[in-house]
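Single chain ahead, written as structure tokens, the form predicted alone.
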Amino acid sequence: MGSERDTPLDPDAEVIIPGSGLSMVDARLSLADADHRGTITVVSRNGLLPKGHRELAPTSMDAADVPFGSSLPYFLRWFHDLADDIERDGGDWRSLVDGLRPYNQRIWQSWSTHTRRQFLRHLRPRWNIHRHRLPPELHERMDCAVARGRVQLVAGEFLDLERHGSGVRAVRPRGTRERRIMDVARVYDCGGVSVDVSASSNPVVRELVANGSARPDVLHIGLDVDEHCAVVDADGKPSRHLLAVGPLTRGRFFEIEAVPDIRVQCAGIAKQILAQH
């Protein structure tokens, strides 16, 4: 959440956290464990918290049941209808989300660029809170913190930061032109990986793109890679020596941020390298 270089924080000071995912929950719990009493304002596009997890068996699903390559509205109708059927039979939507996991990358790759853009713009935050869930006890703690006013959720856009006394944070609530200025003592950036790889804070990634050894994928959410994770250069040629794994490859694979998925990806690359030698 912080670092050894952090200055002491007044336990009653106001804090702002851009981002409302799992990293935000970690930051909030660290503050709570340090007996922080000040208000924590959480800013994200939709102001939504991750859902709580339950130990349930995934819905059994065959690839033939999944509408690969469909439009986003059609896919949503299929998903909601199936979720309704499951819940009418006494089941839980979590089983459906988990049952889709083996097909998530294939679903993403079957969509057109237009459909992928629609998903990222309109549905990604809601997908994330259902897909990346909290343990029940942590979910309950977050709900209690919100109910007691210790955590305030703001659906808006984080705009800028300027130093002014204890600090100034600007937030524009979603759907308005209003500019809200907030004085806070500390900011914990939990916004996750940059949504535009061209604006990456990683100097290695910036240098690779700048010198043409790599290029952003068409959606700019990662680096362009081929099906074997070889990084594609500015001329469209896959590298023979440079490979990428994890979130940097999400333009091609999307569901590649959780450790189980990355582990499978790395195992495949290792086999590929061994086969070449």
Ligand SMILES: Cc1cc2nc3c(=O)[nH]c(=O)nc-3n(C[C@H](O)[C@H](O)[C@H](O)COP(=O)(O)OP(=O)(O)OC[C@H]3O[C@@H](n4cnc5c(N)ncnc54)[C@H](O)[C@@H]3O)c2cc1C
Given for the second form:
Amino acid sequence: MGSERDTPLDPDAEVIIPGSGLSMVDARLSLADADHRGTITVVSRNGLLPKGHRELAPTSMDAADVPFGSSLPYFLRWFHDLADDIERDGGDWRSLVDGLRPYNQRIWQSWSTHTRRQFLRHLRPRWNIHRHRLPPELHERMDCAVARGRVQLVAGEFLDLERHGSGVRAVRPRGTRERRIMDVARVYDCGGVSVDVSASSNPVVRELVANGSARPDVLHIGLDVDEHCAVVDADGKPSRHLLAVGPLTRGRFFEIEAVPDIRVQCAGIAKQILAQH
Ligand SMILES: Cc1cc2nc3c(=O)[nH]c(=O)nc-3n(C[C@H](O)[C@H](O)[C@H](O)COP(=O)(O)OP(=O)(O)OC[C@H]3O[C@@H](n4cnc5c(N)ncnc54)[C@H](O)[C@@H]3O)c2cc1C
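Right, and the form predicted together with the ligand of this protein, after the form predicted alone?
Below is the whole assembly, all chains and molecules, this chain first.
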């Protein structure tokens, strides 16, 4: 966040951050490290902060234990029951989340498009805060900042952005019709990577979609790729030369944000290329 081209920020100025995930935490820490003292309003639809990490052994799980291809309500019940059992035995839900990790791509791919869509609509923010956790000391710093009112969490929708003097931003708190106008010095966009690839801030991705060499995946959360990561063009044909890795391929793989997963994906692609030549 921030750049050398930024105008200086008054240390007492109020700022707003759309997004309450890891990028927001990064932005907030950079501001705190630069001795910023103004109130930071964090707006996200759910107003949820990432959970704190703990070093724990993942729950040992066999593929046969995982209900691949089930409905979302069934899967949720299974997950909650298991988490309850683990906690009742003195364990921690984090072990379950981490134990499931090797199966997450298979779980995602076993779901119908309808189930994936339901998951994205209703569960994704909740999943993200449990899956992508903060180091304990950062989590404590964030909690402390919220408790002291330095960070104000708003569950709501970031509506609009207008220039008015130092700036006016409009927010609608969840469950209300109210339109709250906030006068802030700066907005740090931490709302995540643009999911609509045709409007991507990356000119390469945008151009590939515009000229038909690529297309969004069916859920519009990345680029359409085949099982070998070949980019699928506007006519549905996988490219022989263009491959995509990482979060851009989340429509097919979903659990493809963290570097260890991307590393495995890249190694697979490297093998594939070597085999072709
Ligand atoms: C705040 C935050 C914390 C995270 N923490 C962790 C963590 O602790 N552990 C973990 O495993 N993962 C973490 N992640 C996730 C991980 O960093 C990302 O998923 C991963 O970096 C994505 O890799 P990528 O190669 O797809 O994209 P990036 O890492 O974003 O790399 C893209 C690169 O391409 C370059 N580029 C883009 N467009 C062009 C262009 N047109 N011309 C030239 N170059 C270009 C960019 O400058 C950049 O260097 C975190 C993510 C965030 C946002």
